[in-house]
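A single chain comes next, written as structure tokens; it is the form predicted on its own.
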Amino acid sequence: MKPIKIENKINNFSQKINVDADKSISIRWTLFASQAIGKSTAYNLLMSEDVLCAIKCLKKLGIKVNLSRNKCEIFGNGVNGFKYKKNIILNAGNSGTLGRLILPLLIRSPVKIKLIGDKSLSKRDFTRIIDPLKKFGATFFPKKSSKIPIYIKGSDFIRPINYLENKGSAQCKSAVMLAALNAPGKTTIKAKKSRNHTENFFENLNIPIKIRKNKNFDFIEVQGQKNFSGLNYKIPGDISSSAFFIVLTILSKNSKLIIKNININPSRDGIIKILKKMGAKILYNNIKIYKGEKIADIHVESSKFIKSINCPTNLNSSAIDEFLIIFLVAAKANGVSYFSNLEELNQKESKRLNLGSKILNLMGIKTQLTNNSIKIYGKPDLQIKKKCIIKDYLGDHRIMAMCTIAALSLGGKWEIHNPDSINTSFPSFFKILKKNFGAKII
């Protein structure tokens, strides 16, 4: 797809919108549905490339899927109910969540299965998943590989493990929990705080799980080899997708926005807590609990004054996918903002910490960067008047969307390459910008 060009800021607005469905829940629902007995139905499933890759992988593993415009039906065959054939190749595309969470479901495969992905995913570390799955009894080829493409072969002699997850990675924790479904006996996990969607699925599906918490860690016990019935799910909107429009509103003058029916799970809404500390006007209305997830309408208003922040590190895991757009707010803050313990950002689709700093510099914002922290010297009167060309960023959808919001709220003449990267997570992004906000995107 050719680059997009943006040369005009948007005008003030007062809008009410819906955004695409939650990607984390959409992918997890497909995987759990594949392990359930019988039919599971999802309404409002995210129809992004990442989720469609998950469905294609499940079909290759013998799972029946009916997909229509407004719902998806998956017919599971129970735990370890995949049909294994020789020479299966599973393509996770750009999705780290899919790549890392489908592997644990394969630890009893009697044949080698190859996992591949796109250029970006092929650069990401899979050691964090490979190592615990080896302890369960799976084998990987090549033996010393830390990246995909990689082969996994399961075993008939799977055993439960004790696991320490100290990175604050929900993917690592979830991978061990999913592998534990195939292990006899009790698997125990001590996990640094991270998003808890997988735990919510376990509880809603009545899979035997015990969770104990303290200030820094969750202690999880999973009893394996227990079948469960299907789960119907109406999937809420994604807070990560909402974040771009929240920041667009904050940085625009005399504007208001309501985003309907968004998942504000406390392990995911770090961006809201951080932006409110910076002076943003954000409220939740119509709060409800649905299948363990907290859902609400988000109300946002423009911010005339943005405060700098020394960001509490205990909010990192609940905002890890939104820091790029938070950095954009810090660029307009009064004073120096500091974000630390963010080495995990460079383990995402691209080296987001490094690229985020580089893009801020291009915009005229001074930064100080280390391998795990960034200082951002805000300019409350920031207005971009030069040309900004964004390319060579591995097609990271969040980099692309961050730059789009910068162009529409701060000005300048922008040329942004790989705009189709947004289709991995948020296919209606440009449609909403044009229809609801009058964005002029060429």
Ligand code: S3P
Contents of the next structure:
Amino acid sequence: MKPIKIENKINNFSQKINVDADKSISIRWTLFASQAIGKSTAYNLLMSEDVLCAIKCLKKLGIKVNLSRNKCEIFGNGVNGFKYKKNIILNAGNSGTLGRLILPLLIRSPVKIKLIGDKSLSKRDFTRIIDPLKKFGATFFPKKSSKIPIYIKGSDFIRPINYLENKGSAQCKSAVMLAALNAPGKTTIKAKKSRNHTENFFENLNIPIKIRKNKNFDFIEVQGQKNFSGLNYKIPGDISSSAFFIVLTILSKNSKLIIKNININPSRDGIIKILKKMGAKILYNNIKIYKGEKIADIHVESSKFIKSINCPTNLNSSAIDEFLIIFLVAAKANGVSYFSNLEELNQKESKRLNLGSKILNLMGIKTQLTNNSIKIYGKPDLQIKKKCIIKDYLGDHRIMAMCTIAALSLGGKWEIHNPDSINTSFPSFFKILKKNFGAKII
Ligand code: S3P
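Can you switch from the form predicted on its own and show the form predicted together with shikimate-3-phosphate (S3P) instead?
Shown next: the complete complex, the earlier chain at its head.
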């Protein structure tokens, strides 16, 4: 697809919108449904490339899936119930969550299965998943590889493990929890705080799990080899997709926005806590609990004055996918903002800490970067005047969306390549921008 051009800011607005469904929940629902016995139905499943890749992988593994416009049915065959031919290849596309969460479901496979992905996923670290899965008893080829393409072969002699997750990675924690479904006896995990959707799925599905929490870590015990029946789910909106419109509102003049029915699970809403500390006017309304997730409408207004922040590192995991768009707010803050302990940001779809800093520099913002921190020298009067060309960013959907929001709220003449990258997570992004905000994007 050819690059987009944005040369006009948007006018002030007062809007009410829905965004696409939660990606973390959508992918997890497909995977859990594939391990259940019988039918699971999801309404409002995210129809993005990452989720469609998950469905394709499950179909290759012999799972029946009926997909229609607003409904998806998956017919699981129980834990380790996949039925497939020899020499199959699973393609996780751009999705770290899919690549890392499907491997644990294959640790009893009698034959080798190949996992591949796109250029970005092929650069990402898989040792964080390979190492614990080897402890369960799986084997990987080539033996010393840390990246995909990789082959996994399972074993009949899977054993439970004790595992320390100290990166604050929900993908690592979830991979071990899913592998534990295949292991006899008790797997124990000490996990630095991270999003807890997988734990919520275990509880909703009545899979034996015990969770003890302290300030920084959760202690999780899972009993494996228990079958469970299907789970129907109405998937709420994604806070990571909402984040772009929240920041668009904060940075635009005299504007207001309501985003309906968003998953504001406290292990995901770090962006709201951070933006409020920076003085943003954000409220939750119609709060309810659904399947252990906290759902609300988000109300946000423009900010006349943005404070700089020394961002508390205990919020890092709950805002991990939102730092790029938070950096944009820091660019317009009064003073120097500081974000640290963010080494995981360079492990995402692109090296987001480095690229985020580069983009701010291109916008005329001074930064000071280390391998895990960034200082952003905010300019409250920031108005971009120059030409900004964004390409060579590994088609990272969140870089693309960050730049689009910068263009529409701060000005400048932007040319952004690979706009279709947004289809991995938020296919309605441009449609909403044009329809609800009158964005001029050519
Ligand atoms: C995700 C966890 C996070 C996040 C990713 C989705 C998940 O990754 O960045 O977009 O659904 O579990 P890490 O677990 O690597 O931090």
